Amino acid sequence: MQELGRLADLPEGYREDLTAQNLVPLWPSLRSVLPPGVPSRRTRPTCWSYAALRPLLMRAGELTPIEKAERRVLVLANPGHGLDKMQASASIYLGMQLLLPGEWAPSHRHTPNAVRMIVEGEGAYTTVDGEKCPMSRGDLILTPTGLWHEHGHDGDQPVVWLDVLDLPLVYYLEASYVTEGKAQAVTRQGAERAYRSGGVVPSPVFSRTAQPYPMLRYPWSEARAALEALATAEPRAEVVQVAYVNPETGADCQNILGFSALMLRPGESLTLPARSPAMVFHQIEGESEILVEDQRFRLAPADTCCAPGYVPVTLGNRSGDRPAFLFLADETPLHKKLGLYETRS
């Protein structure tokens, strides 16, 4: 490839004249923004051990009352982006959030989309746009852009969940902000029961208010059952995976990030092809091994790791007699909307 001129090749006076007019020559930096063949990536293969971070999260509960934290979260930051950037990938933010018995995280709404993957504990709930969503291990709860949400805890043990937001992208677009609100009145609960059977939705014959997010809570018990049923119905399926979608439209459940659950049969190993979006893996049940480039991670329950785009990822179930279940988040919807999505052999 042709070697391009360097900034140092230009006379100092000329460079100063450019700077005075807020101008920058492109050619010295062209290869950094348009590298040949594969994009530049700051996202590094990274793993966060829940056993290691949990004591620090509980200590945060002792050190900082909820009134001073609003949201008591430890951010899972990728060192490739710099810890101060609070990014797991270019578009994904991850955080472990703690709510103690009797606490209430006040109502607010914000422009970034968020989901909550429940990690441990019972008795807590999230109220989203008036719908009370109980939190149990493995449940996925949506808090889409612009919807009021708050968290409360009526139980007697700590509750922890994994936050997944598209905050880095929304912040980069200079569109990230929050609006504080008052406690919500609960107007409904259990709306997800209307979509319990695949292919069956409430009849449009009756007048219903169109909801862009008709299903806010995806119970793990039902997602797990769907994975087991798929494994039984399709014993030769290369991948046992289900997507979290809008039950009315079949589209991704949110606009920017995609979410799914994957089951590894006992002893199973599979390689996901190199795709453009970065990916996050969170262990719900069982134990897995994940190989990303030259990094090998052994995931125990509640461990989380991320992989950059454009590299294959190999997943393996470390147990020979029990399935393993993982929650996946990736940037696929965003890449497809932008026309950037690609898979490489």
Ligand code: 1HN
Given for the second form:
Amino acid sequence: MQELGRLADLPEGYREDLTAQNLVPLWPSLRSVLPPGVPSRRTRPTCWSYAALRPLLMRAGELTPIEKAERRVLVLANPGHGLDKMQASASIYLGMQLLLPGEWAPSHRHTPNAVRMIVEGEGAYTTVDGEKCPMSRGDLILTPTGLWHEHGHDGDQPVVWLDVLDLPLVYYLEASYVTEGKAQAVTRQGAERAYRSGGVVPSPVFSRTAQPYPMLRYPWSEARAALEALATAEPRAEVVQVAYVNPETGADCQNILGFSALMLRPGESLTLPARSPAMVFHQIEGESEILVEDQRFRLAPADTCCAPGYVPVTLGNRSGDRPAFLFLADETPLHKKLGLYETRS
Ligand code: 1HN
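Please give the corresponding structure for the form predicted together with the named molecule, as opposed to the form predicted on its own shown earlier.
Every component of the complex follows; first up is the chain already shown.
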């Protein structure tokens, strides 16, 4: 590939004249914005150990009352992006949030989409769009763009969850903002029982729901049972994985990030081909090993790691007699909508 002229090759006076007119020559930067073959990525394979993070999060509970935090979160920041950028990848924000018994995180709504993957504790709930969603380990709760949400806690133990948002992307688009609100009335029932059976939906065709987000809470007991059933029904399946989808349309449950759960059978190892989207892995149950580029992470329950796009990722179950369950978040819906999605063998 032809080497291009550098900025330093240009006379200083000419560069000053360009700057005075808010002009910049393209050729000194062309190769860095358009590298050959594979994009440059800031996202570094990074792992956050729950055992290391948990005491620091509990300490935040002592140091900062909920009124002074609104959302008491430690952000899982990828050092490749810079810790101040609050990015796990180009489009993914991750944070571990703590709510203590009796606390309330007030109602608001915002343009970025969020989901919560519950990590520990019982008795907390989040109310989303008038639906009071109880929180239990492994449950996935959606907070799509524009829907009101608040968190409360009637239990007696700390509750922790992983927040996954597309905040970096929406912020980059200069479209990120919040509106504060009052405590919500409960006006909507959980849909997880109505949509329990795959292939049939509850409403008659003349009044099918027009709701863009008909299901907000995906209980772990259901997702786990679906994975176990799939592993039994298709013992030779290459990958035992279920996607969290809109049960009315079968499409991704949110617009920008995609979510799924994956089961690694005892002793199983699996290589995911290199694909354009960055990915996040969170260990729900069991113990895994994740190999990304030259990095090898050993995940225990509640550990979280991320991988950049365009690299293969190898997952392994570290146990020979128990399954391992992972929650995955990635940028696939975004890449597909933008026409950027690629798989490389
Ligand atoms: C947010 O609204 C929540 O509602 C958590 O719990 C984390 C991070 C950035 C922006 C908004 C929540 C967030 C957030």
